[in-house]
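Given as structure tokens, the chain that follows is alone and in the form predicted on its own.
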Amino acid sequence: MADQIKATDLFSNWAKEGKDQRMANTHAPSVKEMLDHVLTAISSPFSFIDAGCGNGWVIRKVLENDLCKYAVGVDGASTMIEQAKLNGPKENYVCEDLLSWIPDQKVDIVHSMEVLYYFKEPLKLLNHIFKNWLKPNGKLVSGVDFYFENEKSHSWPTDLNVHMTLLSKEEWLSIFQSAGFLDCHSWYANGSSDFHGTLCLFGHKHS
């Protein structure tokens, strides 16, 4: 087997091929459920980071909310960020390594979709988000389609020749807790007769 490619290179290539919008359309129903989960009860201004923002579609969606006072998308795939900047204000997007980037200001909500499992040690990213990205009382919501209970996804690392960390629902919840999050819970979004759905994970950084 050839050496695995970096996930950021994979997604940069997908952006060049125009697959970024197809990804956005596919993920939109699950992301809507996740955003509703964290935003429905909010009645005061909030700030937001999208980790692994791709072409920026989630940031553009969240900015439609009148209570959103600050939103930034960060992604390590340069071509994805180029696409994002073509479609929205440049100041809302940054091309950086998620494991080392520190935002100018901590935020109330962090969201990610199809990101966490590309890291060999997801706990390191979760620790970083908890410590350096989220305000006290902040919330993290994340969606993954590659997980142990979704057997059809198990071939993806070989199919795409990219590293993916395969964990079960309980293992994901355990590392959220290990990072310091409380009220950790999960649910499946946008399921069908032959697919559990996106595994959605939630954690709360108590004040």
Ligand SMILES: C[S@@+](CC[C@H](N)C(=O)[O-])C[C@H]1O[C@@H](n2cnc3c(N)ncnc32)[C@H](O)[C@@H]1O
The other form holds:
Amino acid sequence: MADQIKATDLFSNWAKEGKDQRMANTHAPSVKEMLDHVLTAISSPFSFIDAGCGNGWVIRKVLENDLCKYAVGVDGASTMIEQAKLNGPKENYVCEDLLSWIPDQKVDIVHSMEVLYYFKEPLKLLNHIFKNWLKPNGKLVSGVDFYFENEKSHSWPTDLNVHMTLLSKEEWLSIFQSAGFLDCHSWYANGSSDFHGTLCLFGHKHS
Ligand SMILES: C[S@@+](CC[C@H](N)C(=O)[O-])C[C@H]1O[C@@H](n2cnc3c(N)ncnc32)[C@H](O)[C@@H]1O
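Would you mind generating the form predicted together with the ligand now that we have the form predicted on its own?
And the full complex, kicking off with our chain again.
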């Protein structure tokens, strides 16, 4: 088998080929459920990071919320971030590796869609987010379509020649807890007769 390519290189190519917006459109229904889950009850100003933001569409959506005072999208794919900066305020996007980047200020909410399984050790990223990105009382909401119970997804690492870490719902919840998150729970978003649904995961960093 040929050497696997880096996820950030794969997605830089996708952005060059114009596939970024189609991906955003596919993810939008699940992301809506995740954003509703963390934003509906919010009544005071909040700050927000989108981890692996792609072309930045979630940041643009969240900035429409008058209570959002600070929002940053971070992605390691340079062409995705170029695209994001073309479509929104440049200062809201950074091109960095999620495992090493530290925000200027900690935030209330971290969101990520279809990102966590690209890491060989997702717990390392969860530890980093918990310790270095989230304020006390902060929340993490994350969606994955590649997971054990979604059998149709199992061929993706071979199809795309990219590393993906396959975990079950219980294993994901367990590593959220290992990172220190409380109130961990999950649900399936946007399921249908031919899609098991996005596995959405939530964790709370208590104050
Ligand atoms: C499937 S795409 C999802 C993009 C976006 N969340 C969306 O829903 O449109 C996964 C994204 O994670 C980014 N990514 C993967 N590994 C990364 C890493 N180590 N550091 C930064 N970004 C990474 C990729 O570059 C890509 O843009």
